[in-house]
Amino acid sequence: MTASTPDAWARVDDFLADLFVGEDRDLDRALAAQHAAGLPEIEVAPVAGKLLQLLVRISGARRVLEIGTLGGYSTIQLARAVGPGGHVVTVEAEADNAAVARSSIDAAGVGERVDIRIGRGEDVLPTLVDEDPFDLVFIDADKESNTLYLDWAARLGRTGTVVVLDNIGRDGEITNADTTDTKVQGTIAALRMLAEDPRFDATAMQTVGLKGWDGFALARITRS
């Protein structure tokens, strides 16, 4: 039996990515541009990006909100999934990151589907209240603000909107009630919110793979 180790998890992720994602020049270029710009290597794993695409397509989402653009790796996948006529609004706090993302998104041929809003989520999200509701919200930004982002997901969505919250595993530290790590504290608060707030019907899963011991929460908005 293969030992369950980080190296083994990464090998299995590579195997699955080869099967279900394959070579993708646009995504490869986006990653290369992100790394060349010195951005952190915290983008979603290839198989997680494919999951996002499937969730968009299964739900029939045409308007997607992404909180946390980084270099545009997941944005490209969301934009592909909404299809022609679909729209992605992605929020990025750092202007330099947004510039890298804009270039990669345009190079991937989906630029007309993507609107990058630059600024902190707490400032940008309230400006979206007068727009049409979003069908899917992907949250992958600073973990300390997770509950803020979930609240806005509920406000900016509609009954039936899908919400995906990334990076909930935190190497198992979410079970540590005495943690002083603010990222873990923010994640625990978000998970409790998803479990207790009547606006959400949710579950969460831990994962292992290329990104280590991680996970995601998946929710449906029951009322906004």
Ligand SMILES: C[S@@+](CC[C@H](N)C(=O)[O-])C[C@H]1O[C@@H](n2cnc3c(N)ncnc32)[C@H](O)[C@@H]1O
The other form holds:
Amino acid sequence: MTASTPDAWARVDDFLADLFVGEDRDLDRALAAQHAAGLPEIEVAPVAGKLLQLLVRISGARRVLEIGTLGGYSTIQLARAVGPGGHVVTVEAEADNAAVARSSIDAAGVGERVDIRIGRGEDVLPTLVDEDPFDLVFIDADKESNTLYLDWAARLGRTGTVVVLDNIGRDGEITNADTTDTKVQGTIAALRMLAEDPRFDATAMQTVGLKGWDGFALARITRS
Ligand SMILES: C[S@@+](CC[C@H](N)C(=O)[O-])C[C@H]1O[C@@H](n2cnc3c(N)ncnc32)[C@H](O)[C@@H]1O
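Given the form predicted alone above, produce the structure of the same protein in the form predicted together with this ligand.
Below is the whole assembly, all chains and molecules, this chain first.
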């Protein structure tokens, strides 16, 4: 039997990515641009990006909100999935990251579907209240603000909006009640909120793969 090690998880992820994602010129170019600009390699794994695309398509989402753009790797996939006439608003605190993302998103041919708002989530999200509700919200920024982002997802969504919260596994540390890691604390608080706040109907899955031992939470807004 194959030993369950990080190397084996990565090998299996590569196998699955070859099958279900394959070579993708625009995504590969986006990752190369991200690397050349010195941005960290903290984008979603290829199979997770494909899952995001499927969630958008399965839910029929046409308006997507992303919090945490980085170099645009996940944004390109969300923008593809909303289709022509669909719209993605993506929020990024770092102007340099946003510039890399803008260039890669435009090169991927989905630029007209993507609006990058530069600024911290806590400042940008309140400016979206007068826009049409979002159909899907992908939260992938500073983990300390996860509960704030969930609250905004509920306010900016509608009944039925899909919420995806990334990186909930944190190498198993989420069961460590005494953790002093603020990212883990923010993640635990978000998981409790998803479980207890009546605005959400949620679950969470731990995962292993290219990005180690992690996971994501998936929720449906029951009322905003
Ligand atoms: C994990 S990366 C996003 C990865 C991207 N979603 C992908 O999969 O390609 C997190 C991003 O959130 C941004 N970020 C961190 N704190 C933020 C904040 N308070 N508001 C908005 N963006 C923030 C970081 O600059 C970084 O680019």
